[in-house]
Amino acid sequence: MKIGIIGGTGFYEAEGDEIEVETRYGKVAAFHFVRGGRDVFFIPRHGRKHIPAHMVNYHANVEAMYLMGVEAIIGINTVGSMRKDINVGSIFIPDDFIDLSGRKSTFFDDQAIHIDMSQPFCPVVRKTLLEEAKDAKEGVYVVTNGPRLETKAEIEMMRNFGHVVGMTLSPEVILAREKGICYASICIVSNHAAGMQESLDIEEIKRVHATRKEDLISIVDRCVERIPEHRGCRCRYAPEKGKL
């Protein structure tokens, strides 16, 4: 079984051999290594130059995973907390999302495929993450476009229906479902959102990320070894089920 990881620059590049994957949407740099006897493919979401979230080639990244034969993807994301009980430095595993980014979120331009997103994350992969990240918080991830951070008024509005805010979950999660790939996300809470503190310090966000990075990698590594080969979920049938 082949496992994919999509995360920030600097997570797994030193772990394996770099390969280049040609997709319909452009070339993608990936890194291949073995963990627990399984082939793992890591794609740095933002590329070599760490481009901003709204410029990430999400379609190419997910298509590359599909072409490499990946069956399950763990997405690593960084988020801001909109709730006082979700502290900076926490691990957060979303159970749903709201997409306010406005980005194109489909591979299907020439046919009507209506993907079921009532359970947006693979229940098996997500359960494995929760079992390994025992103190993780759960809730709704609100996706914004960026690259700017949100205003206090926006956070006040989004707090009514979400728990954390970030820029990279969508369309990644949707595109994975369209390819029939199991997908779940694990997040580092790097800051409190606007209005919950006097100002947002980018250097502090970097420090929190660096402090929790190794803990998160350890969790993901254990999950890679534990994700069942036969999962019994319905993720891979989603494209066929969505046809009119």
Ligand code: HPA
Contents of the next structure:
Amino acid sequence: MKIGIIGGTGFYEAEGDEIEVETRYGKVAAFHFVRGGRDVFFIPRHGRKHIPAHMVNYHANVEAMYLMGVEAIIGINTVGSMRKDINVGSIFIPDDFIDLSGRKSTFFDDQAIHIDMSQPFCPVVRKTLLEEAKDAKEGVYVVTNGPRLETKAEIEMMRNFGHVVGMTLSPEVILAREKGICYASICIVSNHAAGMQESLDIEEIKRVHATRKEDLISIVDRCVERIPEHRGCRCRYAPEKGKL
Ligand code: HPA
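Got the form predicted on its own; any chance of the form predicted in complex with hypoxanthine too?
So here's everything in the complex, that chain up top.
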């Protein structure tokens, strides 16, 4: 099975051979390497010039994974914690999400496809991440559009229904399901959300992210080797089952 990783710029670039994938949504830069005998494709989510979260070409990134024959994607995301017991620097593995981004989140504009999102993450890939990350917290990831960070009042509201907030999980997770690709996310908690710490400084967010990068890479590496070769989940049938 070919595995895809979509993560922040600077994650796996040094490792692989750089390739360019042509999709109907535009060109995508990807890196190919072999891990545990497996073909792995890394796509820096923000491209090479750090496209901001609200401008990322999510459709092109997921389409590129599909065209390369990837069957399971691990998404690496950075989030803010909305809960006191989810610490800065910890690892969070979402089990659900709420999308407040308002972004276009389908490949299907001329067909009625209603994929099932009652279990948005692949249970097999997610379980592998949980086992390797050991003491990761789980919960709901609220997706905002950004690029600005949230207001205190927004966080007060979102805390009622979510645990962490970030800008990059959706529509990636939805588009992967539409392509029948397994998808699960592992997040680095880089800060407490607005109103929970004195001020939010993007340099500080980047610094926390950098300190956890190596750990995260080793967790993801171990998962890449452990994801079962044969898919026992139902993710791949989603587009067929979702047809009206
Ligand atoms: N809000 C939104 N996105 C984020 C945050 C945050 O506090 N931290 C990292 N990504």
